[in-house]
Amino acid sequence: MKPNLLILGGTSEASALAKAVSDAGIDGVFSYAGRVEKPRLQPLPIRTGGFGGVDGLANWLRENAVSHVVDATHPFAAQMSRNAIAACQQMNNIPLIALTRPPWVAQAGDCWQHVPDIPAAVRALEGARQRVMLAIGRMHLESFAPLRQHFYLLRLVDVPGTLPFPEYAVEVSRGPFTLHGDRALMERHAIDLVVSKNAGGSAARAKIDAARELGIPVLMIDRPALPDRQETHDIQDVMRWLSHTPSGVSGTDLGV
């Protein structure tokens, strides 16, 4: 039976997968969480917004006769990933695979301080004033609002509303970014520290490489832990999985 796919998207990898799926003539829907005002167009039908938790997602899978699910969300969209695992299990083990980015690994010359989550990153910033590139997206900015002593450089996809900081600068742009551009950005704003989620991949890596070249330390927020699931970093693995995994049974181990 021809697959009917749900792609949980929002990343550049998800968009590349949507093109591969469309080119292969596979039916599917591309789902955005709805946090970006102007999401990228896709070659598949698009839905936007939440599903209403595990039960809501399970009902949507049932009502739309979904045969396979690919979780290509951001590595820090942990609740959506957990919901996808649970909903697929609830629906008689609809096959699920995660298309993830390999995490960044510190290299010679990097000066990283690892923290497990956003609250730990906030605690690490208590203390003397710094000029901070807060490269964490829009969702968690309020968590840093009590730390009013710092200057914050924020890079956001959309123009923000009111921000909770007395001193800041905003760069509205969408990746991929370049080493030259990010180095110039940090130098222009005299950045002392970069705060980053370990998003992995290449589109947002430039800030990590620029920080290394400039000798700027990085406060690295580690990825959240998730239940066991099948994962790959390779779109072609997903395409092979789609062609070899029948609906309603657990997928085979790709060894990736």
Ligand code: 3Y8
Second form
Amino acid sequence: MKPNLLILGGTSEASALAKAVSDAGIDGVFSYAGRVEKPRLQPLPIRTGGFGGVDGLANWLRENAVSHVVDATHPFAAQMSRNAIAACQQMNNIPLIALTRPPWVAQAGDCWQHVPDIPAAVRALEGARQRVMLAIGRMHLESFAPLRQHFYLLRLVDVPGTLPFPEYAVEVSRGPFTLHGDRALMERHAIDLVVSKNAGGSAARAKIDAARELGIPVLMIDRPALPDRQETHDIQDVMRWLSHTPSGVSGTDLGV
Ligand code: 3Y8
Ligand code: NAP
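Swap state to the form predicted together with the named molecule from the form predicted alone:
Expanding to the full complex; the earlier chain stays at the top.
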């Protein structure tokens, strides 16, 4: 039976996979949560918005006769990843694989302080005023609002509404970012500290490399823990998996 794929997207790897799937003539749907105004277009049909939890996703899989699911979401999209595992199990174990990228690892010249999550990053920022590049997007900015002593450089995908800080600059820009661009940005704003999620991949690592070159410390937020699932960093692995993994959904489950 020809695969009928759901890609949970929102990363550079998800977009690269969508191209490989489309080029191979495989049927699939690309899914966004709907977090930004103009998400990148894809060579596959796009659906946007939450599914409605585990049951909502399981129903969507059934109603759309999905035979395989690839979770290519960002490593911090932990709730989506947990829901995907549970929904595929609920649907008689529809085959699921995660397409991820290895976390960044500090190298010579890096000055990283690891923290386990956003609240720990907030605690680590208590104390004297700094000029902080807060490159973690929009969704968690409120957590840092109590730390009014700092200047914040905020990089956002969309033009923001009111922001909870007395002193800040906004850079509206989506990645992939460049070393030259991020270094110039940090110098222009005389940044003392970079706060970053350990996203991995190449599209967001420019700020880490620029920080090393400028001798700027990084507050590195480690990834949330995820349940065990089949995982790969390689798109060709996913393509092989697709052709070698029989659908987990028999005819009767397809409502036919
Ligand atoms: C909506 C859909 C592609 C995918 C591109 C990657 C790279 C550029 C780097 C920094 C860090 C950050 C943020 C970031 C990067 C890629 C990738 C990645 C980080 C888009 C996209 C969607 C989102 C959602 C958005 C979050 C935000 C996070 C900005 C598309 C552009 C900070 C993560 O305003 C908001 O609500 C933004 C929300 C989740 C984290 C947050 O908490 O605010 N991503 N980003 C997805 C959906 O609706 O399902 O247009 O592509 C995707 C990309 N963002 O194919 O080119 O692969 O990671 N995204 C982080 O890493 O910290 C920016 O500024 O240095
Ligand atoms: P999350 O906290 O793990 O998910 C919260 C809820 O959002 C999910 O339970 C689901 O709603 C919905 N959702 C998330 N991703 C979805 C997708 N691809 N398609 C449909 N619904 C989705 O997710 P998040 O951290 O907000 O990330 C949202 C999107 O942004 C994902 O596509 C992710 O890959 C992308 N992204 C996130 C980050 C980040 O830093 N978090 C960085 C780059 C890109 P229901 O429960 O209703 O189904």
